[in-house]
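One chain comes next, on its own, written as structure tokens: the form predicted on its own.
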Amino acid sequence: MPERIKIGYVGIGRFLPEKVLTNERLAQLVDTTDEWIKQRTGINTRRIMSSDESVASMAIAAAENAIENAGIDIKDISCIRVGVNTHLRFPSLAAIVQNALRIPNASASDISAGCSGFIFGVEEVFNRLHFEWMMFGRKSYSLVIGVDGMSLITDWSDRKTCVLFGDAAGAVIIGPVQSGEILATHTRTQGEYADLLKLDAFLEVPAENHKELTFKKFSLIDYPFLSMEGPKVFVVAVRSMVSEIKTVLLNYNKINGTDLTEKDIEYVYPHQANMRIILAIADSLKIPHERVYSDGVKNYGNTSTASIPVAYVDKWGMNPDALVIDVSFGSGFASGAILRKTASK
């Protein structure tokens, strides 16, 4: 049996969208101000899909953004999977993106867990090459998309909800590497809690008399928009991603005989979800907040699934051989966390 290699992560890459929305603008729609919408969530900006631009078009352009900078062949990509929540269609965004490209051959699925739907993508990749490479000898890349369109089921009419979202793509090409690889990873659900954020109308049942077959009708009128109940979310989400970050932690050193502690984390990478929810965690952990990310809560607003990858793309090459923690927490309620090594110079 081959010995174990080295995956990490090969390339980066990463879509935003031209069009800027301002609170300032956002103050022009609904009953708001940009002093009420700095404090309460921290967001300067958000970027908005215009009439030409897709879910679909914005996963293919951070996936060929990723591909480049990698500098692979789009022949040596085994696995697709995009982490997405709004692609209300099929075939999955993981086929189109796959077509689009022309990449052969690949496995392309999606994946729904809320904005976790990047980390749990990079879990499942991570453990594919190792078994393929332990099992079959066999070295290949994979392709972790994280996309969301959330202005399609934001209602522009709710303050609560309207300021917080922005659309986005954020891509990365994991593979063997010589440094900067994946030490542990660490997902879970906590169904318990789905009522709290959802877009559920989807589900309901379409018959309206079974006995005699008659069905409602379903018009763009019916179309849900995400509800959350904010104060409950708050408190689950700091809770739930502190305790991602210590089990990840745990998990890798109980397979290596090490004592790594929050301590020992140079940086973290949360989900851009608002300003409260970020600082929150790092005060929990007593992590000095210059060494948490939060740039991408101000200037992208929360981009769901993408907003992890699309910060890599602001830091990638700081701090050669650091220690660092991706964590992450959506509806579900799904969460997750990753525990890497940036490359070396």
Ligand code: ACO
Contents of the next structure:
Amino acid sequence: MPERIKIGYVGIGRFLPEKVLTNERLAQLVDTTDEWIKQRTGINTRRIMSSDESVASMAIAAAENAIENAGIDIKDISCIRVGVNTHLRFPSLAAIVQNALRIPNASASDISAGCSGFIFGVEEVFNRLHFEWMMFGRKSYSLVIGVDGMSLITDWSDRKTCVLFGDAAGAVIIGPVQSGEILATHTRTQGEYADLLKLDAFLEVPAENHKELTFKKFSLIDYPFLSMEGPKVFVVAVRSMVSEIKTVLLNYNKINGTDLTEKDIEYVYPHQANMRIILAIADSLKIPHERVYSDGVKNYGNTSTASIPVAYVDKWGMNPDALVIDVSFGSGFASGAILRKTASK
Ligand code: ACO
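After the form predicted on its own, can we look at the form predicted together with acetyl coenzyme *A?
Below is the whole assembly, all chains and molecules, this chain first.
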């Protein structure tokens, strides 16, 4: 059996729509204020797709940037995974990206894990790349994308949710590295909380007639929208992300006989849902605020699956081989964390 290789991030990329939606503009649409939004969420602005942009076009643009940043040959990409909640059709978004970028013969599929789809994708390709090397001696690269067009499923008349979300895509190329490797991963789903955050089904089969498939609610005012019990989500989000950080460290320590704790972590990239959630995680683990990424929530709002890979482009250069953790939480409730060293470039 071959020696273990190091697998890590080889390239990063993202796409943010140009169009900026401000708190002031939202205050013209619903009964809210800039002050309330900033105080309760930390969000100043978010980006919204224009009519010539789509979830697919954002994913393709982010993937192109990541491939260019990695400097790899497109033919060496063996696997594409796309974390996405707002591609409500088939074929998969991964297949659309594969075709647009002419990536031949890759295994391409989407991942539905709420805002944690990107983390689930990274975990999957990390395991897959190791397996391919250990079993077949094959080295290749994978493309993982996190993308969401949350504006498509936002009820713009509901002040409790419409102030929170934005549109974006982020992508990474993962493959063999000399340094900056992924050290441990952890994901889990707590289905018992599924009803707290969901998108209404838009097709239904009435119980009295199973042959008849009808549109449930399909008008401009009753479109299927995201709904959420915000305060309950808040509590589970903090508890889960704190737990996932501890668990990924435990996973690493168990295998390596080490004693890493939160104190050894130089930087954390948490899912950008709400500034108060981010700070509550930091405080609970006694991690100084300056070591936790939060510019995303201020500038782009909650971009769901995109929020972590979008962050990398804002904050990439750190001490080579510094320990960092990516941690996420989302509908399902699906959550997870990645422990890794920072890449050298
Ligand atoms: N402007 C003004 N007032 C508002 C607004 C608004 N935009 N939204 C709600 N309010 C009002 C409510 O109506 C309520 O008024 P009432 O007391 O008269 O009924 C009051 O503010 C308090 O409402 P709460 O919902 O309790 O406000 P809270 O402080 O909890 O903040 C928020 C709401 C921001 C949604 C918060 O609960 C939160 O961030 N929860 C987590 C949400 C989240 O992160 N979801 C996504 C995670 S997974 C993913 O990323 C998809």
